[in-house]
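In structure tokens, one chain follows: the form predicted alone.
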Amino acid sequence: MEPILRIDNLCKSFGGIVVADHIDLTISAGEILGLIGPNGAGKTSLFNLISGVVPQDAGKIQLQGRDIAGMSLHNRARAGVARTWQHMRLFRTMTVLENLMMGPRDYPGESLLGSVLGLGRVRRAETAAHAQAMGILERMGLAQTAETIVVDLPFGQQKLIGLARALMNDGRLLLLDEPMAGVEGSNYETMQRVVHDEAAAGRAVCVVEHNVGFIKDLCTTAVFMAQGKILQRGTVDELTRSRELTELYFGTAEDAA
């Protein structure tokens, strides 16, 4: 498989906490890959990192061969990179299209160069970006909604526009994090079906998410994280089967039991 995602002794500390200790992780083309791990294990941590939130002190990251780590948060997703955020950070005042028309990685229109020299440019963009943005809400069963008021959805479905957002930025790495969290019914399904869409069609996918069964549904392989550090790759499984790495995720054996 081609590897998407390449990262090589990765270390970020904010003082005395460490949040990466010599991270090495590679995410392939059309493989889901879930991090799990308790709380404070670092696992939005290398999300920022990956993202462009925060610098990292030392290491490489490379998207497809292309080394990123200097690259700002911006023009890390325009390389590529599309995540979604615990906290879905939607505009809230907007309606559901508007929001993911700010999704697209590469718009003419963002530069006012570009506007004035270059307006059938931004026309046939601004078309295609449009397009984009009902197909996808098509998928999801969600082109209703289009001209809602974001806020104005149930919580599930704000979490799947949060998704739909990410997915206009056509780039092959897709970060996820804690996509369920407060998601059911439907929506989940409709979220499992999409993500497995997406690798199928050759992204990388990398999931932060607490709920073990649905990391087992979806993620072909995982990686347990504490303390900055990656501790073991296999099946969810595997990792769970672990009485090491259950009692550090659950508390003791008999808690988890």
Ligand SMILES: Nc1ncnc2c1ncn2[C@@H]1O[C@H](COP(=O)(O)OP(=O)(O)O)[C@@H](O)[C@H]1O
Contents of the next structure:
Amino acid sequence: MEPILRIDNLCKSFGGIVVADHIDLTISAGEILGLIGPNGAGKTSLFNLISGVVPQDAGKIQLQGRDIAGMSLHNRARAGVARTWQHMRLFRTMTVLENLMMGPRDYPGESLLGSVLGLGRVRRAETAAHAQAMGILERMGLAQTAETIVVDLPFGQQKLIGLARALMNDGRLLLLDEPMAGVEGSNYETMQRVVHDEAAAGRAVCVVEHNVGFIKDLCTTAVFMAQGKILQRGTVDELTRSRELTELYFGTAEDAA
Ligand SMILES: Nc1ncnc2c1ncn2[C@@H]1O[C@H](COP(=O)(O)OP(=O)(O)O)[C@@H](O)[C@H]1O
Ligand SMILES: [Mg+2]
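Switching forms now, from the form predicted alone to the form predicted together with the ligand, please provide the structure.
Once more the chain from above appears, this time first in line as the rest of the complex follows.
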């Protein structure tokens, strides 16, 4: 499989806290990699480093062979890094559609670029973004929510809208930070189906999730992280069977036995 993300020797500390300790990681097209580990392990920080929220201290980050480590958040999004946020970051008083329309990768919007390109081109981009947004909402069975103010939706649907907004970026890497937290029932099934379909369409997906059931249902492989280090990579079953990891994360080995 074609490697989409390749990280070599990535290092980052905040003062005395090491959040990335010589991390090497490759994620390939079609792969859904689970990223698990205790609170404070550095999982969100890893997503922040990949997507350009914070700069790394050292190391390489390549997206489809292209070095993105020095790029801004915005340029990494344009290069094809799509992500969701642990705390959603939706514009809660705007409609679902308005939230999604902010997400496309190459959207001129109301920028200076827009005025240079001309109104015609901006309108065409807007029409395309609208169609893309409605297509994503339809896939999630949420087309009827397009004009709803986000804050008026149930929590599970808000989480799906967070994913929908990330999917407006149709790049090859998709980073999902705790997408299932608080999501149940039909929303859970929708989340699972959509993530699966994105990988099948050729994205490389990485999912941080505490819900081991979800990781088991969805991921072929997983990595276990603690204190900024990747301690093990393997199948989800291998990781949950590991005595060391069990003690660190899944309760005591005796509990799990
Ligand atoms: N911008 C930051 N500045 C200072 N410390 C941070 C910053 N981001 C994360 N941290 C610290 O790094 C550690 C790892 O956090 P995080 O990556 O959010 O862990 P996880 O997502 O695995 O729970 C925590 O101790 C957190 O407080
Ligand atoms: Mg986190």
